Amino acid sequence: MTTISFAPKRHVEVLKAWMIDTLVWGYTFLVLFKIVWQRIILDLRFIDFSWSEPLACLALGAVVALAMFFTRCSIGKALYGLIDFQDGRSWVRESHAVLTLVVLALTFVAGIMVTQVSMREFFSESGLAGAQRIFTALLNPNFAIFEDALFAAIETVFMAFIATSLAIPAAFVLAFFAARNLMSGSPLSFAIYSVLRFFLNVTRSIEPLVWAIVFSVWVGIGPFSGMLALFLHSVASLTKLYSEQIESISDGPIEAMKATGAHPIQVIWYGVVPQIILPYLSYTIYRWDINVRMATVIGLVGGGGIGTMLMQYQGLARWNEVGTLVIVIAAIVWLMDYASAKIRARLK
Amino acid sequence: MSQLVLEHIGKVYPNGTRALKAVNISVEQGEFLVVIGLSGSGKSTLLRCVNQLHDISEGKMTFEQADVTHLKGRSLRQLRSRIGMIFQQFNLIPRKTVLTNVLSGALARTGIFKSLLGIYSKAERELAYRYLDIVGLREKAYVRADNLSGGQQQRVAIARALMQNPKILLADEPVASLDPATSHSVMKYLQKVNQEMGVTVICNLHFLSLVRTYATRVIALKGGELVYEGSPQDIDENWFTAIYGEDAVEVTID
């Protein structure tokens, strides 16, 4: 049996390691004029930006990068292990590293400007007579609403539920064709595995928020909207550790049971499923507890229970109500959040 | 007549490894076959062809007059049925009772429906019983099997091969991950399964001494070809290097 070789790998990675030298040092170039040399040197009120700036930046970061690349300083190569590293150095003397911090502080200080920080805001007279005003009320609910509150978050906990309860057939019967080592058989069977694997993939990058606006426009605002949210993002996330699950078993068990003559559906109950169940229960309790927390955010777009109720009375100003809001919010993540450690210590 | 025949058996993988050559093997009712080998040899392969865990690539296999090389479905779920096999790493249902476990031997006879809910008869309970007596582990009938220690977990794997009544027990080196003391247990029960109940044991194992005490015939492969076939006092020093190569010392277990 002859292989071809096709062109060393290395080529590939003296490329790759030049296009991150490129990104870090244009990336540098652009703070280092808009940020440090615009911002706070020249300290312009407003800044204006044209594409012609990163570009040209981008350019110059491919000049220097290429100049430097025949140098120790180069993050590229390192990250790509291209420079031989040698025992017993210093850091502080190798470039490459020294550059690395030197990229993280101006990135540091580029956030500072970027998020806003001023300490004079965060100290002003009328700014902390407003945090007096708002942790007055906060401390002081009003429990007239208790009840409400009560149901809106009993509402919540069901929601979570329900999305939890619909989530786990769904997933369960997913996992199956989304673990690796029951699908890499045929190449029809592991392009299923891949298709499932990038959709799965993009539902659990998508936040539960923003489904839980999409749904409020397809199903109406309300408990229905945020439930499916939850359920989505379940299914997806709920398939993903389950596969995992499976993609870990042991084939011991499963050979033994096949080696009895038992029908595979017997094996897949005496040889596999004692081997995941536990762990699956643990997951689906830990996701419930997850799911109650993600349904207070998601009643903020209107997804219903005491996260819409929450965003009601914020939007009135009324803070002693929402004190008793957030009371109950946290009495509740809690007691979730006690009660799901504690069987899950349990299920082992 | 042989109860179980291999004429000309070929194992290819399909990666291309080519496993066991052209096997030639007659097995006796009764007997106590220990196969030997160096890891690699095929020993675990020529086993696993018995009760076709691995199908059969070439030749022809013989059990009990009838033709099995290529059975599917219930034909090969049946054949299975009467083999019962034990495995070097026990291979129990964990997290499940030993009772459980032994149970789950007699899977073949149990209806779909009836196993997916647990449901024995009472005569099935009593066989389970009556088998984990014989490996003497009745008061652990309802201790979580990995719970218990590596020798007791292989006698656990025979009470449950037992369970399905097996005219042939394949031992895939079962004694492999136990202590000297506790292989010697394991393989006295294989012995009295072997001499009390008329059970064939096909045997894969490592250790001459075990071979030697405990073998009523010796088969070794090389490189998966059959390169050995005789009684186990008749392993001398000339024999043991052929099969296991001049480098090879060898140890003994007591």
Second form
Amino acid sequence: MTTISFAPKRHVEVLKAWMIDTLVWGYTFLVLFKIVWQRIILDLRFIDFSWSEPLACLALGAVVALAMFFTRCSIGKALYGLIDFQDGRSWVRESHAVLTLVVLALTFVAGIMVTQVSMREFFSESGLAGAQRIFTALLNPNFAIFEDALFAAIETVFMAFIATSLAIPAAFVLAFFAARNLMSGSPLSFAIYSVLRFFLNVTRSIEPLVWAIVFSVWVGIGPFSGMLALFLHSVASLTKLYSEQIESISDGPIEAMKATGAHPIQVIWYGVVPQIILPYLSYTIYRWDINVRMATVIGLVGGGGIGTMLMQYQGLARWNEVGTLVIVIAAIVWLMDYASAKIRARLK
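Pass me the form predicted alone as well; I've looked at the form predicted together with the partner chain already.
Coming up is the bare chain, nothing alongside it.
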């Protein structure tokens, strides 16, 4: 048994710890019921789902969490520092650590079952024969399409270049409005910060593939739609990286300039920009590298470039041509990775 201080300042931590324990126990009961009982013991291949099951497990988890909350078997209390740890005591002897390992083991078992891992199917005769047929064709590329693949690869590289180039100034400006330390001075500026961060998070959470589908319908299939998809996602990602770098700068130069009566723009230009320029360059090069890789993928949904050719030949099961395209894509990725690594090394 352990004791907990229920001082007012700890009430929030205690409530959060109990909620974490409720989720942990509810999740554990759900996995035990759906995976261990129905899938493994009853050997049901197709398991029906009902919202009443997780809700019932969550309710049971709340009861168990409350009952176990005054013991050391509480992951929530351990996370919030509500357990007094004994010096020299091995962590594996802590009951909350054992519970964590059990939950992780159940999660691993559940993952194996949900993903339907099967070594029998992986090493099946028909599967190995099909894989051998495809790899044989891939290793015998048809270089008759090499010229077309090369031009498509150039198109892919320029898609990534234009998307990154247009995203840099947009992200550079937006980053100052998305930095909490610069926008927390007044309710209006903080509201702008909150709204901007919300839209950036939404934009970044949508994959470039989805944006490429949207823009393919909007402006038509081709490299323009792919460039727009990369541009939009790059703006959101670079703004996040840039703003986080601004939030980690030293406040000394800024406070000194404000004390001298400098204009806010002067404070940003002379107090903030010099501290962030080198990390900005590193983030930008890294984003350019990502865009080159992503540009070869968004072509699969009509975003133009070499990805479109890959989609066409793969759909026709012309694996020899696919082998040529794979070689070209691998060469592009290797060259861009080598170039970006060299540039980042020079910036250090």
